[in-house]
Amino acid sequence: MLLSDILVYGLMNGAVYAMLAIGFSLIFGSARIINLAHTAFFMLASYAVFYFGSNLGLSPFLSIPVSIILVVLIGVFVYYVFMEPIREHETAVLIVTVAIALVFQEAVLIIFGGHYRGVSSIISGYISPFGIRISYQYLLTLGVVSLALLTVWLLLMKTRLGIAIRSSAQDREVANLMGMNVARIAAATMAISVALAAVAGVMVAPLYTLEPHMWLNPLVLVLAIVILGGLGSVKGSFIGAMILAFIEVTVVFLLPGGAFLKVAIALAIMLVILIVRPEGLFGVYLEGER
């Protein structure tokens, strides 16, 4: 049952990590923008199905749809107006970035303020198989956000569009000199990456406790996802992703006495790999590379 167990919520957490870094990995591939606010909108989502589902009263199939968009148009507002024109000035873009991570967390907490505050599960009830007891709603963020993986790997791997941001990372001036908008593509991504941040943030507001900090704790997972996966590799971030989750899992359920420890211990093992290897597990940036 303990085997069990860890391969459920680990394969939830994972998929849910994987949401985070491979967005944080396409706008960084695409557009060379390390977005330090990038799970502020994660957290934007959840409080948005929160204020739609709580405080309107409105349905979760209509709340759901709403936060996404209103969190993607926010998403390429604050690209339009505040990422791109400095996006050649990296540290700039770092201290950007997470000033308006900062400024979306004293808001929520000027909105809604410092309480916990959660959210109604979509569906209730759980099944038991093999005697694990699982939430219908865990069954349903998983089914949803691996839908929402394979939606991206396809667009990547089968659009005019994936294949311009695919182009667009390997080499943008080549890109630009046949013809590609790469400002346009630049913005395209930033949208799809926002677009994952929030589906994996309207989708877990039931499963976690929603507070204004609550973006940190996945920005720090998110940034060890990346370096450990390599830097703007989609297929290392999803790999990276489940690795850390399952390390993640596993010692909360080995350990429950330490499961506060769960992140440290993650990042050391991160650190193990590094040292073995560098550049990280597939240290390009976009896997159509190779």
Given for the second form:
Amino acid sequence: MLLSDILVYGLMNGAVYAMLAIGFSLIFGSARIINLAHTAFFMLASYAVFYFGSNLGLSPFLSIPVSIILVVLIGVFVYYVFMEPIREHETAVLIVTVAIALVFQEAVLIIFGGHYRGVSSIISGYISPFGIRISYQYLLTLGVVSLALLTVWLLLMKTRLGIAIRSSAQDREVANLMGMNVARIAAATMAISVALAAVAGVMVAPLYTLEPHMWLNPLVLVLAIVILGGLGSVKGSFIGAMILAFIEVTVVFLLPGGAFLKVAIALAIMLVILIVRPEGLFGVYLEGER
Amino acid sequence: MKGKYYLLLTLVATLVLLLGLVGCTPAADDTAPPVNGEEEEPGPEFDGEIKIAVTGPMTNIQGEMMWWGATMAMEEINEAGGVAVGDEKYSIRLIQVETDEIMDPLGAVSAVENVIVSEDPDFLIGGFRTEAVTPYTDLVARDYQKIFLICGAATNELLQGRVDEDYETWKYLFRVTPIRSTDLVRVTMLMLHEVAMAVREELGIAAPKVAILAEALEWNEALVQGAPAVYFPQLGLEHVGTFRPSATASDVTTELRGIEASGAHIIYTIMSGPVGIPFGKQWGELEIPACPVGINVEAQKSGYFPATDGFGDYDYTLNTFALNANITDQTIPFMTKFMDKYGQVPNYNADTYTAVYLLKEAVERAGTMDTDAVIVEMEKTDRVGPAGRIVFDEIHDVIWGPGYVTAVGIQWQEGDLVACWPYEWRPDPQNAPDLVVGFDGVVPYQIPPHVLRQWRGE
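Starting from the form predicted on its own above, please write out the structure of the form predicted together with its partner chain.
Full complex below, order starting with the chain above.
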């Protein structure tokens, strides 16, 4: 029973973490942008679906795509106005993205207040395979996240845009010399990256509590995951997300009185792995499989 | 040209960052627009003003409740002619201090010091998160010798070990609400006993199993350690596990799965943070077969039911007030006025209302604003407020018990928040068998229907 519990809950949590981490990794790999506002887009999407669904009364089939599109547009706007002009200055980009995240946080605080909000599940209820209760919303989230990850993988591997993104990630200067518009490719990557964060945001909104600081904890996890997996590696991010999620779930089941330590223990194990392998599990920026 | 552009952008980015940080930094906020514009300047009929700083997480419901409760009292007092200080009449002015102490306990200390230095308030009230209130009450009492009425933090050690051991340093501190941690344990144990009796009677389980779900914070350590060691055996309950998520955890499905696997019939909850919402939602949606009882501050609020999408129904939590419990003749009028004014059911933080009145009356009895004289009069307090009769003990803590402040147990029942404890409570059946405590309007506790169904095998 314990093993099946850990497997099921580890997989579910890992999928959401992977979604966030892969988006983060993608924009770093392609444009060398460490976007610390990444999980702020996740927060914006959660609040957008709350606003359109709970405040304006739109159905989930409308509020979810509208929220994702809106957040992607904001992401692209932010990229062109604040990131693209200073892209070459990595430290400045870092500061700007932190500033953007804080501005989003304060804007949400002003508009919605510091109250804890909840969003209705798209499908209510649960199933209990192997005696484990799993809500339909969790299953739906798992399905959508898997589909989104598959779509991104196909996009990267099978389309011209994907080839452009991968070649830009391998060597931007050569890609530029080969006639690719690397600025436009970076913008497209930013849109995909924000879209991944937005999809995660709208799907977990019914599962999580919405509050203006909700972007901070996931950011810590995302940073840990991408460092563990290897900065810039999509495959590494996926595997890193799964490792951290399984560690967290195992801690809760084996050490229930120390459940609050789950993130700390996961990060400690990440440190141990980094001591052995400082570049992370798949830590080559220009790895061949991307 | 390009270099200048980058420089300009970097400057703009830094400026934005600074603005963002300023927005995040707790600060004295007496210049911000007051809630619903209630703040009043002293009118010409007053000889001066008494400045009371209200310190709390103002963008959170706890801080809002503090501010609203204090504002209501301030308006009533000013409208009734203010505070008589000797032969003079003073108005009350409130200063809102955003401490942001839920997210940034250390920053709260700067916010409180900032308001003391810049505004020099006569008194301070408020304080929610122990991790913040401990250092800033230290500052208020030790460094600035100002009276501070705690209206939100329960930890015993905020007063115990301070006022009793070094009176001269700590005499400035009093607690108005809530009752201290050990009394919270006592009340929640009485509520737990009530739930255990219902489980025994309705489910036929002689020794119900209890799992503890407690956020990992300092204030509830006494409850987490003391309940299973001392109280559970006395109540004939079996402790089957303790789960301690973060106070800000947004997902507790794993913990709930662990609780279910432990075979618990009852979940003893001890939560003041936002984790209370995902708990209520996921517990209800997944139909975890165990009855929640204890403290869930989020469940004390009107917004809990919609925030949990209705799945938090039948959560049973401690509170200070309830709409259907006529604790004193002031309870229902206070609650009705508060709800008419702010559209929310007041929680325990809103008893800043009583705190402002306590200060007014102590100043009037002292006939001066001298701090030592006011402290002497505060110690003589004996006032009936909406939550009960307020009397302070020798360490300046509000006295709990029949005839004083008892607190109430409130349960969500089909979308309504109703009081279920004290319901025909016999505090001392051995020595005083005829003593039965209860308030008009209190209704019996109900086991959540899905728990009944599952344990009965329906």
